[in-house]
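Given next, in structure tokens, is a single chain: the form predicted on its own.
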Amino acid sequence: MPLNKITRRTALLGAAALAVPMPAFALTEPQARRYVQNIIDDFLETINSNASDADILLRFRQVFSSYADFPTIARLVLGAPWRTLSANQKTAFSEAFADYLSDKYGQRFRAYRGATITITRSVDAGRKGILVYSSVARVGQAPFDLDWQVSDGSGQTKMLDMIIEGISLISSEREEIRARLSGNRGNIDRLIADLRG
């Protein structure tokens, strides 16, 4: 079960955001493999942990933000307006999506308690990255895929981007994104305030 609802046009979207090239570095798929492996633990502990509600949205917005690469993330799904902002403006948008990000997903990936994701395999993407595939289990239900772009081009190890049935999280996201930004009349500092609820 997805994440976010499908679309004709999400799902073609899908691969855009894998097109994406990141400068290559060093990493190779066992190391790509064990750093997926490392988020995929840390969000199981998180979610079925025996914490408040408020304590585990907590928890996955740090384990959220300590794996992602959120300033490329929301470079990504701002697109073209990217450009034109100023620094500070970069700065708070990065701030206020990771946010906006990590809560979201944190709320939904509640619903995987008692689930268990197994790495299935990964590819050398070249200058994309390592794309690693896992499938996600749930008592009861059919499972899932649940796939992860990883690369080191910023200089660390950082996951880009989630693909949920084949679906981007990056092209998903633009697409909400942008459609906050229209509402919000392009205003740019309109929509951080949005995101930050």
Given for the second form:
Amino acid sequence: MPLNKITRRTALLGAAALAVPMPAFALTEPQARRYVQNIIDDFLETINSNASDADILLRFRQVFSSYADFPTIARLVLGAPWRTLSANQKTAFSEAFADYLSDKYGQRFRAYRGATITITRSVDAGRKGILVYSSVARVGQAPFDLDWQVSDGSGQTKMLDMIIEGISLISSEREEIRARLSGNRGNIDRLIADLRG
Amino acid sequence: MNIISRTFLRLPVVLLAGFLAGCAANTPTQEDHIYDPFEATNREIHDFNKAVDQALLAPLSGIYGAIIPEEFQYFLGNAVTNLGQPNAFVNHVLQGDGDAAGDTLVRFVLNSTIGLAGMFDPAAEIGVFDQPTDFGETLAVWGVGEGAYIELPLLGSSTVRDTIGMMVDFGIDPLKYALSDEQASYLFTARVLNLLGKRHEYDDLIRALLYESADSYTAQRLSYLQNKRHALAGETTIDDLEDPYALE
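Right, the form predicted on its own is done, so what does the form predicted in complex with the partner chain look like?
To see the whole picture, the full complex is given below, headed by that same chain.
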């Protein structure tokens, strides 16, 4: 495939010459696994703490916000309408979505109290980032798969997606947000208010 | 969330027919590769299923969970799983998976004897775990595409491939030929009771999906399809991932 090679090299040279900013995918698999291990540690510490329910949810929100790439997730979840939003609306939607998501998953993950989560392996997914596999074990129950998509494409290493037994957080929330947007007759400001609940 | 497919959406073997006429084309196009040409009909069935859950399944499973001792629920769950092994064995063989077929056979023999008719699971104690499968998976291994998404009355989420698989399983299950009519009716009752137990066990997740989603139809459809594809592939693949910077 010499032609391919030339095209690719030419494109790269061209990009370099024009100083076009290209995302630098420098994240390595060991770095991504360490990053996910940090998420898991903070996450388990939070749900296993003896703090009040309200404090745990608050802490969960902080943990989630520090690791998840909310601007990117918000954009992916909203899809095409994202491009029609004003800068203010984009910020408002990202923030409302982040709070909504943290609360929703915080509630749900309380059930993981006492679980152990073990990273099993990882794979380099190219421009999609790094896919890190982990397994969640709870006493007396069958273990299940929890996979993580981590990328530094935004400039910082961040979590993009969590996939539980194949079910992607981004896909599920895209369905949910889409349904809520049409429930609000496509009005983004009403959707934002709806998310703030 | 395995849960979802294993219990509520993929209820065990009861029969169903007639609905498949005209399911031909097989090209997933949309986002998340969802092909749902029968959405209007599916949604009507979904509303019916949801009403059945609300009126019958949810309350009955609450009663089941409250009055049936956990030990009994555990024994029943094991016994029902054990009686699924012969059919799983046949399908592992059809898939050419000798290892899984061997494990399944060992499980059935051990658990049916030492495990007291399958109430206990001594096979798992020695590391031979359940490897559930069905003819839908056999078709997938043989290269048959998933086909359109369908929601079946009472049985929940399925695809054309899995619906055909379910009907074939009904015919090839060795148990069907080994049991008397009376025994078969006990087995059916046991499966229904076990289903109530599962509905009870995963009540939180099912409630969130059915009653807290903005659109429970699409939420259930997505969960079923992604979970099913994951189970068939055995893992999340790079193809499954979002390409976060493709839109920009």
